[in-house]
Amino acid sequence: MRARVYVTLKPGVHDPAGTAVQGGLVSMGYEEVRSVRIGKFFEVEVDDDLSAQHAGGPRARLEEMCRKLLANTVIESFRVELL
């Protein structure tokens, strides 16, 4: 199974990276860039037999690696796309 992992930045939470990106393509010429806010996807491949092996099944064992590892919950959300 594949799932699709999204995370980004909470709203308020200052994105340095994207304000340097966003100057940089005004600079270019692309004066039309308002903002620009940088994220991280992931895809995770797992086993199909997930659901059987985990209470929850695959999204609450996704969503546990996102807790755990792939997201600062502090400053950053987390979405869990299975495909």
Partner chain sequence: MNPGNEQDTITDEMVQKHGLSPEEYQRLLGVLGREPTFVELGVFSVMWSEHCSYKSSRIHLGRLPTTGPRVLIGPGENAGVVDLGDGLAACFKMESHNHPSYIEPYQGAATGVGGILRDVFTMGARPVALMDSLRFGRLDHPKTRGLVRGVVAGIAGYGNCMGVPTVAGETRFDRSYDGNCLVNAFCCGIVASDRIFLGTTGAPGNKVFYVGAGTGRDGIHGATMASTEFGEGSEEKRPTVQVGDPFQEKLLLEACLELMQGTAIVGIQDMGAAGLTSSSVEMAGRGGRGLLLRLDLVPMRETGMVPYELLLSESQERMLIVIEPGREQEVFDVFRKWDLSVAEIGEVTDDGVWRCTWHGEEVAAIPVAVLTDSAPKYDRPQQAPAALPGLPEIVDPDPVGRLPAMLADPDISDKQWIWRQYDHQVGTDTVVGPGADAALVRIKGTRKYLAYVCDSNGRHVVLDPFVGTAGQVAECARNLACVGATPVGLSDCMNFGNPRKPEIMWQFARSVDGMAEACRALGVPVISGNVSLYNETDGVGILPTPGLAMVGLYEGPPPRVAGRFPRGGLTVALLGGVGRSLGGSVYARQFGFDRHGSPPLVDYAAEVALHDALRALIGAGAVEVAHDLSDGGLLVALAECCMEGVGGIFNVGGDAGALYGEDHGRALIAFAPEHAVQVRALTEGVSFRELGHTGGDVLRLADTHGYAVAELQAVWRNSFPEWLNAGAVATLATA
The other form holds:
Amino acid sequence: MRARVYVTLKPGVHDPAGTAVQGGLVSMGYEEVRSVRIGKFFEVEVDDDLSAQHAGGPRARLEEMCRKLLANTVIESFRVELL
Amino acid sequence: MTARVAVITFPGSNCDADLRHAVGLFGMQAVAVWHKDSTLPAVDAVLLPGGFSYGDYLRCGAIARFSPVMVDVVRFAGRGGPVLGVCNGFQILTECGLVPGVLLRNSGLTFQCRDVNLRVEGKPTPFTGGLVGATLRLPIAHAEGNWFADAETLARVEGEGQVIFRYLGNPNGSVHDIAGVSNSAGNVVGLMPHPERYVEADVGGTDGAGVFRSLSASCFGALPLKAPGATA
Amino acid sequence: MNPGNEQDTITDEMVQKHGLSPEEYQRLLGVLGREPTFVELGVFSVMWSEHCSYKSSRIHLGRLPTTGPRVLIGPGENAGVVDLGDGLAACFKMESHNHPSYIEPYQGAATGVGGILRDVFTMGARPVALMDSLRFGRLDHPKTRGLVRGVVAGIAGYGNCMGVPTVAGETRFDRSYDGNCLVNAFCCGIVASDRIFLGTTGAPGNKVFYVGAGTGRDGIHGATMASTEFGEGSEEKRPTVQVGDPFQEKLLLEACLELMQGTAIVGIQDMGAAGLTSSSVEMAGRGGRGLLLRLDLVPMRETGMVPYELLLSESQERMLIVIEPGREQEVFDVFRKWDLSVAEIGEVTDDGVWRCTWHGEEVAAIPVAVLTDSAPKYDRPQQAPAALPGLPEIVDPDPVGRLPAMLADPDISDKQWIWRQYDHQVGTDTVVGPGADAALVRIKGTRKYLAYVCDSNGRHVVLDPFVGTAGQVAECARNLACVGATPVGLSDCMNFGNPRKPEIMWQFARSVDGMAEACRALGVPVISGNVSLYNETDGVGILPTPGLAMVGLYEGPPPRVAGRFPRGGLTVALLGGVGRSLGGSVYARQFGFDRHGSPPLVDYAAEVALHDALRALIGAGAVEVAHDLSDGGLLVALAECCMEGVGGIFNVGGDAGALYGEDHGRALIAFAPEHAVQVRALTEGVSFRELGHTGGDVLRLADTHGYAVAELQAVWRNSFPEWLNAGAVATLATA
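Form predicted in complex with its partner chain, following the form predicted alone:
Next comes the full complex, this chain leading.
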């Protein structure tokens, strides 16, 4: 099974990189750009048989991976899509 | 007559003053140029300094290449003017397509500030005129200096003598130990190590001096790469 | 008066959540003469927090010597300033960012560096050097590796981007830091001595400008957090961590220094902890004026923000500037050139009241004097803790043979893995960088060099805070002497536990007194610093850790002295006496006796004689190597001198005290035999003992032991990175 994981900054957390990209776009003439926020995107492939052995199945496992490693839950939130 | 060398300051550049200081030590006049300037003044060479232009956010050099002054820098390079990009300057040159390849995250994932040994090779350039064959000890200070190109580009760069600096002891995982490359004409050079940091015996050493001596010599016509508008 | 906010009545619970005791709230009611609005309660909570008011420490800090012929500005401003002669001055300070770094190591450490940089360039100085003093828990504690990686990456991420070299630092480990790491960041800048800027207001009618990044909801109540003990549930405080933007700060640095070239600025103040509130109140307090702030004009990064949030936000990379009326355009021009937010948000008033409005409505109005002068000051009870056990006799049949284990000790082993991640050369002035006794950084265009060292030794201080702290001051001065420099000033960062515990308060007071005595004896003024209390987790305090950063000046031709043997054929000598003090030593800790005995004493006359001799030797070019004895004593210092690959034959042996004692007042030197007579003349009055000669690639000791230098190098170099990589937990989430 494949999964997509999106990790994004929580609302309100300052995104210096996004701000710099927004400024860059505006200075290049894309004046309509009001804000840019940058996140991370993961494609994860998991073994169906193995993940079925865990309570909650692949979604629970992937969310656990997000909490433990993929996302810094101090400042980031995540979303898991199973394909 | 003094050679005039432009050092461009991008927002986030932090080796611009170091480059101007080094240029001055070798009898050339450093001209500070602001990235928002729409035209390049009359100069004999252009240097792009190290640092973190636009914070290195998105990709190193990705936003700086769109600075207004870069239009003129690309034009200057196209006319054969000598252009050197050091560290972040090298990253900007690759984003502009003025030199081949890209710079990826170091294989060890961390920023590395330390001395490396380099061999100068390839075709003669305005910055390495008398140095080909020499071994230099210069410092690196980067997190994204892992030079990479596809197989075809790599073969061309190697075949045409565009590898100008090669690590002896690879610090970052770059393909073929490549530390610096030139464009096909040889007038535009980018490298990750910082020659401007080692130009005085009391501060690290003098192995970077040759790059500036070579530039000074080439500005006085030793190489047929005189830029239009030059004052020398 | 309408508070312009959702809550009007102040409940006991609200008072408690703001970190004010019932007594403090009564005091607030008394000085204000009425009930505060909710906004005002927030303002008092930060202004009266330990972090801003120094309420527990202030009465003790007054005992430190803060004046001297070179001191231009002492404690109380954003940073202290010392005169370097020829119109130049050094502006420096060390500050802690412990609690935020434990909660989010990358951002906590990064914003610590950002804050100390702002403190320095606010004064008009261009930052030229950074240092960091770090403390982490046991190597086998599950959190330690992640904290080390995150903190180091955060310091690197911020300092490197700013283009300010990180030239020195120190990192030590102890179980007491398991749940409370320490991150103390130091910055020094150079400023023309007649162009120093202060945080003041000037005359009524002057305009107040906000410049830099927009304000978001970052770190609201961060200053209050830094004053509360950690414990179960501290996870909930996480959203208060602020995110640093070094790129924005680099622009702010250049823009501020550019505006400072002119004469528009009357006063300028960094918005640090407690943000807009404390910066504006401090400015008004120093200027003896009132201020009017129109909060709706503050540049905001988020929608729906309210006055309470704007006043308490700890968003980074912001400054408050006061200018004379009519000079507004100059400010707009410079900050717009650098693509930074700039807004006129208020003015200086003559009524002495700190007043905030929100779309024309008043939301806070407090006399400035009430906020600055009426903060509580506590002389908290002190009591000496129960005496620690004496140091038992350590049975060690082969103390010399312990050398490899000593070199692998986490407090002694090579920290290249850390400092290679810091750009220590940008600026092209670093003559001696990290890994040496002290860093040495040139001032271009002069014959002046500044030397930097930071040191703190909780192992010694816990045994006797007075003696331990005095020893640290001596050690710092000795480190500076080893690169030929004379101390010009000290910044202190006092990291202690909960001041409400009499034993902790006693440690603090004794530590201050020890520092004061040593600073007087060695002629070093304390010009800046900060205090970090409540460094405890679940009731367990850290080792008392007074972090010291000392700056020295060297003038003359480039000094040629190294900390390692550069070649064979040199004579090696020990200056100062034979060691014997193992209390608080790394050696004793290796046997599990790390809270036993007493620390080494300081003999000030011997220290001064040694430092003078070292400076004379280096100034005359008579020695090629000078290296201070500290952690691990004589044998470790000798082995460290071999770490460039040159060994030697030395008559060094004896008992563990002689080999590993951490007695003060000692240094190793190495010199060419032809300089022997000159060396003896310049070290007259200092205990001198020839140990042997350099040469070969083996370290031979007392005819009994021989170690291949390459093997010692491997142990010393590899033990720290091997430990880190053994727990190769990916750092994706923190970097």
